[in-house]
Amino acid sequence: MMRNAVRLCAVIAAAAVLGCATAQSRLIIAQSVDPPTLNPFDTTAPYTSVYAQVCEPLMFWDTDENGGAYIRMHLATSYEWVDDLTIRLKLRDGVTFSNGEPFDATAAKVSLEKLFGAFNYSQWLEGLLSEVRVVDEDTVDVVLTKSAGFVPSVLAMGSFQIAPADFAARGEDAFNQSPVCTGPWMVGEHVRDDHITLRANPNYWGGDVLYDEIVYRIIPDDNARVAALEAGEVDMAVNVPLSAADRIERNGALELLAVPSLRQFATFFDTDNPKAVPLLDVRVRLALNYAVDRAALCSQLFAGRCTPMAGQFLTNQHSGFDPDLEPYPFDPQRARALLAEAGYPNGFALELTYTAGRYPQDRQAGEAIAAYLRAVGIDVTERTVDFPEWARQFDARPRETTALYTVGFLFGQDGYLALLGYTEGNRFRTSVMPEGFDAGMAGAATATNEADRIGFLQQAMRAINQEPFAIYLYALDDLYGVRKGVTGFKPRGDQTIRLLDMGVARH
């Protein structure tokens, strides 16, 4: 009872401070996608950029000053492994949901159970939860069914906290359109295919909210988003096309912000394909990596706004990245020698599928990769599809995709989660894989010490450097246009927006 009274006083005090604070009227953001739901457990990146201002997590992935990945605590102040099956979370005191409900261990238990039961997280969490145990008002234990050292990484992706009494009273349908959480802003209105308005939470526990409103304008067309920015109709535009980058940089009223994306592009091998027999030989897979000039792709197709993959399928923003590995050198002579050594001095025939339409340069990149492979003797037949059709072909049984396919994936900052889809029995494992990769991933799956997890992941990276499962290509820069009056915005590699650091003044 005393604890709730202290919380009430804190809320009243915060509201009084906010009433005296000078707030800016509105921040307008142009984005391409209108979220069909704001339920934080039904998550993809464009949706997160809206509901992350409303619903806060226990912890989240962030990037340090050196560009490295780390878990930043938020509604939880710390976590520890009590034993191999139990994660203990200490919760922040003095926090309330925007409707006045207390945030405590009982509330956290409800949200954690929803996370472990969410379909979008089932690829990592299915069958792992034994129970969520309330220890005291500020402490909750997550008890697992088996050792899984990666669970804190998943919590850092999706441990959003919702007001349990509100959810029970209004139901899921109403919640999906206007969730009640602890964040700096609350959902105001949502006009489908036009805009979403968030309004300042006057009782926000974390400080003074600097914007009365956050407005997301839904502008699917890339050029129209840029035009709205140039006309002063919006303060920020996401997914700026490469073709507009120079124009924004020359505009004295605007600033172009770039961040290397966590979306990694590769030309993957499907060694199950009957036409892919040559790819079973590791010398052939290495040869194809030496055949492609990643640096030229980045400079010529993407104006240098691109980072070649460093001989592994992680970027330096991922946990588990091995800094000692380097991109495969562009060496067509070595590629031809390896092909001859493998018994293919005159090359062989392969089909290559690449997507077109999702990113403007996809087709050009696909054509260039095909040309590089032809230059070392591979007879390449090209197939072009849009991304939905590629996904349909990939998930068909038997798979309808070709022996080579080029696509980009984004799975967050944790290296283990980014690579899990390539382990035995999982969706994206289409190539033979080295034993060292499986051993490293198995170690990372159970290790609860972060340094040990990193070591296992780097072991896996070294294995797939020596025996590649794809032609590791590049990570593109994500581009944002911002009006110069807007300060403090830092783009994230996971393509989500979190306005906390630029929109809230700490007490």
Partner chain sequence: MGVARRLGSRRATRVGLVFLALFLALGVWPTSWLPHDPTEVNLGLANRPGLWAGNWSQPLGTDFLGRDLLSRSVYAARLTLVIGLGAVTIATLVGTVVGLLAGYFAGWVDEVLSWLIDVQLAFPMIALAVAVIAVLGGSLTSLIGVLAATSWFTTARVVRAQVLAVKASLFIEAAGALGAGSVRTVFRHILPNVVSPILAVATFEMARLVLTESALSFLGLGVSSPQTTWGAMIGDGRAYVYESWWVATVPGLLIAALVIAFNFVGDGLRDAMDPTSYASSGRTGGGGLRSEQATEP
Second form
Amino acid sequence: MMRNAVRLCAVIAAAAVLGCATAQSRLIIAQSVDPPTLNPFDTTAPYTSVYAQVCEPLMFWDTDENGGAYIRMHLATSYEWVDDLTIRLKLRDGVTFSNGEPFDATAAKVSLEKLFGAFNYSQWLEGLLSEVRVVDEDTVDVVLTKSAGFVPSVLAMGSFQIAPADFAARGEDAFNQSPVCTGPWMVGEHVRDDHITLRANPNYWGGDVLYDEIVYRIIPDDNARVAALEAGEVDMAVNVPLSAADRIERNGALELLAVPSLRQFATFFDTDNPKAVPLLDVRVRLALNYAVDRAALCSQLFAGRCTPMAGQFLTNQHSGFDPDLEPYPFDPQRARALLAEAGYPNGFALELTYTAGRYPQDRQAGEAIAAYLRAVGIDVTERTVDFPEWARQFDARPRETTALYTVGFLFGQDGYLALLGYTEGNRFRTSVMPEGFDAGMAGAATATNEADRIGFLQQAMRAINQEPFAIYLYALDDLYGVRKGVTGFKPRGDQTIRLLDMGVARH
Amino acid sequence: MSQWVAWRLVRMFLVWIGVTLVAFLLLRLTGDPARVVLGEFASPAAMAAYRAEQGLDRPWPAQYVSFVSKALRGDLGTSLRFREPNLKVIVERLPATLELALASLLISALVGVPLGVVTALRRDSAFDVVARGLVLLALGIPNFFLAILFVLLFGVELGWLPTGGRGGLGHLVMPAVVLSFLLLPLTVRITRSSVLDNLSMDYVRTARGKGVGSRAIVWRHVLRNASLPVVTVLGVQSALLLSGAVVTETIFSWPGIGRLLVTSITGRDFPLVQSAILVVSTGVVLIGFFVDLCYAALDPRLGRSRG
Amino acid sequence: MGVARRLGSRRATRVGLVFLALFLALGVWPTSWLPHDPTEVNLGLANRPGLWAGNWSQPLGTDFLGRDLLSRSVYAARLTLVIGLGAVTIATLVGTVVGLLAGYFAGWVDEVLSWLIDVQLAFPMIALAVAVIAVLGGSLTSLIGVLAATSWFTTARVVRAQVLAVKASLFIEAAGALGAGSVRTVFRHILPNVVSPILAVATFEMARLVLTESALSFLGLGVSSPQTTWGAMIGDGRAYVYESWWVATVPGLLIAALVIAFNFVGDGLRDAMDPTSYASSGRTGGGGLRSEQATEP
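Please could you give me the other form, the form predicted together with its partner chain, since above is the form predicted on its own?
Expanding to the full complex; the earlier chain stays at the top.
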């Protein structure tokens, strides 16, 4: 009774806050990390959610009604391959930067050159740009040094446009803190580890936006972030922990939004590791895939907000996913039989590394996977490290990581980009990548026709299904808690937020 | 006296050298900022270029010497993640850190000292036992557990206080109370034992013999003498709060230095970590210095035995 | 001994000692005598409540992987105590040696050792813990090492102050005049006088280090599975505080009881000791009284 009264009070209080918020048309978002800089060419995924409201790309990845990924045009109105090395981009007319600078081909050239020189896209774009040629005021040609069909996919991830004169005048340090771009909002105030305030751009080319002000509150602790949402202090919470999902769904004032993530989890086989000799045998690699009960992990540990990987290292949200492949069944007997066939009837010893606190329930999942592997006779030693340390061990030569490691990678919607790291000469390459994979990837690299690219990628997927290079685990749902009354928010699989999609009142 | 102060300053400098050296060596063990800063999409060539640009490819003694020589000139370098001067990034957090530390110190003193005095004067009474039991319970509950419960109760269920963030007085209440649970037990314990010590001392017996009332003895002599160790310990402890409130800062989204230190280490922002450690250790040393100074002034018996 | 008799005379101390004995019994309890395998994962049984919901099979409930919390709590006791006792033992040994050397030899030895103590004191403990454990992982040795590193100087300061006080008293001068060697002087005359404060500091430190270990687990810096400690168990359960409160509460209560028990014993030890000697060590820069640091890591 008392409890209900208290709940009622909380609801009334929340409603009061709600009323306030709409009157000032302010949206408050709780997120866990504070972007150190707001430079689009200088930051990685979780930070995009802030600067993507300020800076706009030429094109971006979006999903259609069926959840399929496609490239949607934005500041560019179209792109086409003029020849195998040249992409022609038509730019939108009548767009200005928030400081009044015109957005034209000269401005686009500056931003595109920055993108091709950016450190954080270098794995894909390094050495690829021959020149950006201004054709006329509304047209630029991106000329490549070699044929690369995936470049539009990268443009859809990072072709943000910045005001060139402003950048030149204020310098990079000032730009990092408050970029001037074409977007619907502008950077207002940034109090580190506390909040960032964005103000509406009164001259936005696309019309009047829904919110005069967007406040990002930085709340690092999962429980605290949900608590702030429940208390009505924020309108939206990102990275809602699974343990709070039911609670939010039961709360009449809140709504839980879920979207399958593009982050794919796998326990990788580092076959370059001298201790990983048994993993060189494909039967052992298959056995480990049969040993793990993905369905149980998804339904129990992740409360069903999770999709088991379908026997390949792409999700159905990626281009290049092969819908004909199925998840490996959970079959410990078969796993033991395969291990015995490969000459390990009593298993063998392996070390497994996983992160603690980087991904949702990563520690719990690591413990559960270790338990599954033990159940088929493998003597697993578990290690937890923080992610930067893992990356250091991985990049060290000779490599210092353990033979098995569980991580989740988010490399965007394009299947080719997600898998590029496993091709010859790249960072995640191991000695057990099958020939069919290399052939498929080589075909996908140069093809500029989308259907051909997908065909090649599916060929690669079939190859790694026959000869797995990892225990393909699952993709999780990303959870967002939203106050009822906040409408139009559409969560995205790449964990970025695009508030513009919530609606615009046209002029 | 001036010689003593000068010697303390020299020692302070030596402590700085030691602290920065340890920080430096420790950080070089934790790997490579390039991958963390540039992200998963970066190529080996881009990482090498970045290391060269930041001077991270030089041998560490050279890096250390350049860090120290710049620091001596007041230049703490630039943060890798924030791309801003380290000193600016750190100084931004100081008000929040000091606010929280002072508030929790104040609560500890205002609650702990009277509690310590009363439990000492009524030693072994029911009040003494219950109060000390409660204080120990406060000590025994892990801090983050308490913090989460507070947020759920006062922030969500009752809605009396904001769940986190920094703002007005309301925002300060929960983090300060939770943090004071660390110092409160210590305050009670020290106050109690030093009042007890003083009660058993000769001068109290003498005063009693002279017929001075016991209330007057307590107020005039015992409390004044007993305050010395309390002030000392609280002074030193407050210095440790400068970086020691990470858990409280995390749960209550408090933008303090402890959290900055942890995120900087996990982000491998070497220059910022070094600078933050330098600033924090300076604070600790300075407070220790002032406490000793006060002590030497208050208590001539101490002399210079601690050097 | 007088100290032992006075120690046993206090009720709180006796309660503390009984609890410690209980915890030690849990620590050496054979894992084969537990109702369930403490590391056995059964996702179908995840987050079940215990006796209070009529579950007799897992009286304290289960955690997020369906592991039995009763078995797990007993299993975790061993490592909790090993880490705490290991760290305290190392810290006490190092601290005692450093304190004895600094106090006895004075001069430049004292200066160098005091410098070391000051550096350790000024160095943010959290930075040390995060950096070391991030790299080495949450292994038993790295945890014990980190915890010991945050503790040894407390003992060192107390011992040093105590040695100075003992040295100043007459009988050492007399021993020196009789020609006793320095090693002999240390062992015969100084060490016996510092044993009680060392023990008192060690019990307080033990309580503090158990809490510190749990806070490190909160930051994801605890031991690696399948090993676990009470601190790590609370860390595991904190995400489920709202729905499955028992996962964090069971180990939380155990830690609170352990900390209180150690403090009772520490209090008793200190009260049983010569109060003036302890007070004097407290006065020199707050050495003795600084035994419990407010470093939430």
